[in-house]
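Below sits a lone chain in structure tokens, taken as the form predicted on its own.
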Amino acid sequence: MSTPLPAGSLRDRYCKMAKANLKFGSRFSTGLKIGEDTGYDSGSTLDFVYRNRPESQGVVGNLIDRQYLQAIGWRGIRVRKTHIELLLRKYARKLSEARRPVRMLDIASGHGRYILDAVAAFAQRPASVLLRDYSDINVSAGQKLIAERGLSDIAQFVHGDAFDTASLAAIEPRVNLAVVSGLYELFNDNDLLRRSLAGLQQAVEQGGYLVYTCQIWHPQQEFIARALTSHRQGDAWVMRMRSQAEMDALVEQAGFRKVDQCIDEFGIFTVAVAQKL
């Protein structure tokens, strides 16, 4: 997927035309403009997908937004959000029933909407919610969402590197419900994942839970790699698919035991839960 197509080939011309169409469409469509400006894998793009409504000014832009939001990948991501919220409620309830104050962590939150939506549906408010992200845009947007939701007394959003083992290990107090969503499939190198998971293993207290996602397949993988730009300096968005067995093995090597899983009806995204041994 990272290898350039033969110059002048039909596939090369098709992909270049697709990129040009997206750039042209971004003049009218809010959704496409966010993707072109910040990357189609950015927290800003995901927040637009989660909001799931046309936001353009004109009729043409709104039509493009509607079609864009119905792409199978975005539909799968919204199901993934639902599954994350479901599992967070389930395991927050387990912790509460065990009389353990729920302390939450998300290491790559985007704008944090899916976490804050989940918290709003909890039977009991968590004791704390720590959201982190590497992007200043995401941190600022997330802080605004926290204030709008009236959660400033329990939630904070800070700048943080999801692959910095020492930074994650230093989180205090220890958490018991951690989340890493939509991150690992953006990176090919499993050593990066091991560094991240090693930090999470130290950030999560004994018996706490880790909610993690995996992208095992995508019907538009090549189109995305050839036509869509990422948040990383506009490079191509080349996704790293992992089998569920590979992802589970990385989590287990870090000291967790898998206890639960959901998958969307398209077979694209899984959301799993593992408990710290």
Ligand SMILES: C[S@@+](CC[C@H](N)C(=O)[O-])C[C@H]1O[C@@H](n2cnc3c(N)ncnc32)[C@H](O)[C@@H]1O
The other form holds:
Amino acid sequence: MSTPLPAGSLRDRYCKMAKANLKFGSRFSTGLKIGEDTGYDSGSTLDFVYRNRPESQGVVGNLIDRQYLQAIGWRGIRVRKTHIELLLRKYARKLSEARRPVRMLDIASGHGRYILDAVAAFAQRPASVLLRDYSDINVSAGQKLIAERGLSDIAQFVHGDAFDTASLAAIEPRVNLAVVSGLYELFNDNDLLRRSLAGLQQAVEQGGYLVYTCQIWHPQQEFIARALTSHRQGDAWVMRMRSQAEMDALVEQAGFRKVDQCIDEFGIFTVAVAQKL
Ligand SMILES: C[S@@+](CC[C@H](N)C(=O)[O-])C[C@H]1O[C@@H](n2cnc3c(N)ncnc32)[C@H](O)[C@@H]1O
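Please move on to the form predicted in complex with the named molecule, as the form predicted on its own is already shown.
Every component of the complex follows; first up is the chain already shown.
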């Protein structure tokens, strides 16, 4: 899907037209404007999808927003959010029952809304929440959300590269509830994932949990690859599907044992949990 279509072919013309339509639509629709400006896979786009309401000025823009938010992929992303929240609640409770203070980490948080929403539903506040992302826009938006939620005493949002083993390994104190969501499917190279997982393995204390997502299928994968731009300098957004077995093997090779999993009703996104051995 990274290979360009034959120039002038019917499919090539169709995809170029779809791309032009999205650009034109972004004059009216806030959702499309965020996608065109920051990438359709950016933290800002995901935050718009999580807010899940039309936010444009005019009627046309709001109609586009409404339809855009109903795309099957975005519906799946919202189910993924609820699954992450559910599993975070479940494993935070287990840690609390074992009298271990809950220390959370997310290595590519976007705006961090799904983590902060999860925390709001915990029976007990966690001891700490460390959110990281490599984009300035996301770090500022996340810091603002933390302040709005009154969580500044336990939560912080910092810059960080999710593939930098050393910087993840240096996280102190060690955490026991780590999250990596919506990141690995943006990258084809498994060596990058191994680097990230090796860092996570060191950041998580023994017996702690890693919540990780996987994208096993997408009904609109080709349309997305050909028509939508990514957060990486506007390159095409070519998703790297992984079978669950491939993703689980990478996590297990890094020193974790899988203990749980949820999947949406469309069969697109899974959220799994593994425990550090
Ligand atoms: C699809 S979004 C997912 C956001 C969030 N984790 C979620 O599930 O809603 C991908 C996120 O990965 C971040 N990202 C991409 N490469 C990164 C890197 N090398 N280090 C840290 N964050 C990165 C992007 O800035 C973006 O916020």
